[in-house]
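Next up: a single chain in structure tokens, the form predicted alone.
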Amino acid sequence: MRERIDIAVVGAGAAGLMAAIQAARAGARVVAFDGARRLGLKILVAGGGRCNVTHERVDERDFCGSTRPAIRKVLSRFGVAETVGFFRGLGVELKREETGKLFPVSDDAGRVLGALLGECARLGVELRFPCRVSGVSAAEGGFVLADEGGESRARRVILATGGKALPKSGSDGGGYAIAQALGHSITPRVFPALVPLTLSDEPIGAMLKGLSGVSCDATLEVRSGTGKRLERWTGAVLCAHFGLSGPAPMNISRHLAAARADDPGARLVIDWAPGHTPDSIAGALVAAGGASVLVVLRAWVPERLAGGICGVAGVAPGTVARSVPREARRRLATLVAEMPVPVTGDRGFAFAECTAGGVPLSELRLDTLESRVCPGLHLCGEVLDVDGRIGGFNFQWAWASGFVAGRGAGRSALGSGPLAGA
């Protein structure tokens, strides 16, 4: 046995670093393990290198996965005000942008990571990386962790391994196996969330992919095979060479994937003129006087997209709008207000911002995030079945769950008896 420690944190990303800090502030000796060669990659790349630390308003309705009451209870222990105060205490001031997102005043994600690592150093948290924990087993008086350097014994373990999104950061799903080996279940489906969508080469898909770089606001809607409206998001849509990206497609991606898993006929529809219907669009074309179709459509969408819609509908862009035959006018109106999008899938975990699925919160004590099935084990962050929308919500979950798990583990470890054999 290499050594004995109070608390081992497995995974040193956002949630793991917060948990390590809180456990150390409680007075515990903490060692954090991470398999990545560079710590905090997700923090460094978030928000285009600026790190969207949190949002001005966060509540359980911004998340999916486990039940909202359970998510609310964890979030309430460490809210936005506490996050702002925590980082201010580390020398990182946050600023609010028009969207409600909170970024460091420096616009430098490195300052966020540096502050976390600096606090770990001040508190004596030992960071071991790259050092991948291959297994955790319960033992008398605590746990035994196996890694490349041998075995360590810890009173308590905090599992903060992340999900499977952005595997180059070290989040490769290995934490699920550790959780299962210790008695936990994983949701039946674990899949990418906040991920760009891929399109087929059908006329509509080919047209949208050919507009790479075009962006505008639109409303996206997931509909069941029978036409029932299941979910909708309004926001920026970015056409890309592979399909669709931007906030709205990425926010709705997990809802489309979940719907298709249960209903293969579920589909995505885009309203490029939010608030309008095919009938109102058709009426606008008729009432357009001598204006061309392109001019009319440009009231709602960028010119290149307007031209693409005309091409798919088989209508010359310069045609006088009121002279377009009824059937062609109906095709145009439908493509603007209810465009059926031929989604083939998504870009996978390598391009996803977070993971949907994981360990259910129902298996944890929500005041400490300690396992109900394996006492002494705490879990936090993306390994849990909680995923938020774009805008700093997943980081807020990391800070809140890391705080709860770290403080709970730290206080419990110091209150427990000595390790067996210590």
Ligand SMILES: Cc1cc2nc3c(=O)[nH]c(=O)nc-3n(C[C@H](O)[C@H](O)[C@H](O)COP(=O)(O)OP(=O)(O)OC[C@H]3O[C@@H](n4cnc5c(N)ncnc54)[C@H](O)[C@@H]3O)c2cc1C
Second form
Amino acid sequence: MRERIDIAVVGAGAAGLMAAIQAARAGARVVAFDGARRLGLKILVAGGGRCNVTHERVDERDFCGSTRPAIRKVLSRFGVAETVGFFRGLGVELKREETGKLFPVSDDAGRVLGALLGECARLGVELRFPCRVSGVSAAEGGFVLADEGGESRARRVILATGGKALPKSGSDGGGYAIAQALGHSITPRVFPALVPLTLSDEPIGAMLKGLSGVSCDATLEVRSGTGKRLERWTGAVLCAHFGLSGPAPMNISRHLAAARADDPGARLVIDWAPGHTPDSIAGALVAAGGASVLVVLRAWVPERLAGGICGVAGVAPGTVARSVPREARRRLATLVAEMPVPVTGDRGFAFAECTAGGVPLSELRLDTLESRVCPGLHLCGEVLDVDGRIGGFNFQWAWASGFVAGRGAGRSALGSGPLAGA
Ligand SMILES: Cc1cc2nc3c(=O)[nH]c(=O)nc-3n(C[C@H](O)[C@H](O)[C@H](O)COP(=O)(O)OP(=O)(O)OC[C@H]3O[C@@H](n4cnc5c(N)ncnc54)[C@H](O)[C@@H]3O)c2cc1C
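Same protein, different form: I have the form predicted alone, so give me the form predicted in complex with this ligand.
Then the entire complex follows, led off by the chain already shown.
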């Protein structure tokens, strides 16, 4: 047995670092283990290297997974104002952008990571990396953690191993097995969220893939096999060589995957002219006087996409709009206002920004995020069954849940008796 620790944090990403800081501020001796060679890679790459730390307004409706009341309860313990104050206290001022996203004024994610690591150092948190924890078992008075260097004993463990998104960062889903071995369940489905979509080579898919680099706003809808609208997102869509990327496709990706798991007929439809219907588009074509189809369509979509839509509809772009035969007009109008997109799947965890699924919040005490099935174990961050939309929401979940778990574990560790064998 190597040593005895008050609190072992497994995983030193956003949630684990916050938990370690809070536990140490409560007075506990904290050691954080991380399997990655480089700490905090996800913080460094977030927001294109600028780190979208949080959003000006965050509530439970910005998230999926578990239940909304449970998510609200955790978020309410450490809100946006607390996040701003916390980082200000560490010397990192945040600024609000037009979209409501908050970034460090330096536009430098390195400052966010540096502040967290600096505070860990100030508080005496020991960061052990690369040091992958291969197993955690409950023992009298605490836990035994196994890693390649041996075994450590801790009064309490905070599991902050993240999900499976961006596995090269060290988050490869190994934490789920640790949670399961300690008695937890994992949701039946764990799948990529905030992930680009791949398209088939059918005419519409091939056309969109051929427009790599084209971007515009659109409304995306997930519809059931019977045509019922299940989910809707409006935002930027970026055509890419593999399919669709950008905020709207990424935000809707988890809803499409979830719908298809239950209903293989579920599909994605894009409205490139939000507020219009196929009828109103067809009407605009008829009313366009001598203008060409391309000129009419350019009112709603970029020229290259307008040309692609004409190609799929089998209408020459230079055709005078009002002279397009009724059937072809209907095809054009449907492609603009209700394009059926042949989605084959997504780019997987390697390109996902988040993980849907994980340990259900119902298995935890929400005031401390302590396990109900394994006392002394706390969980936080993306390992839990909570995933947010794009905009700083996933980090806010990491900060809030890390705060609750760290503070809960810190206070309890100091209140409990000596470790078995200590
Ligand atoms: C490219 C990209 C960009 C993103 N941009 C943003 C953004 O701008 N804003 C936002 O809000 N969210 C963003 N996210 C999401 C956000 O980064 C995550 O939701 C958040 O980092 C999750 O924090 P976490 O601490 O729970 O998990 P992680 O950050 O995944 O950290 C988990 C840590 O645990 C370690 N670990 C795993 N298993 C073990 C083990 N067995 N032993 C030891 N260590 C282990 C891993 O090495 C890792 O360091 C982005 C994600 C990606 C991939």
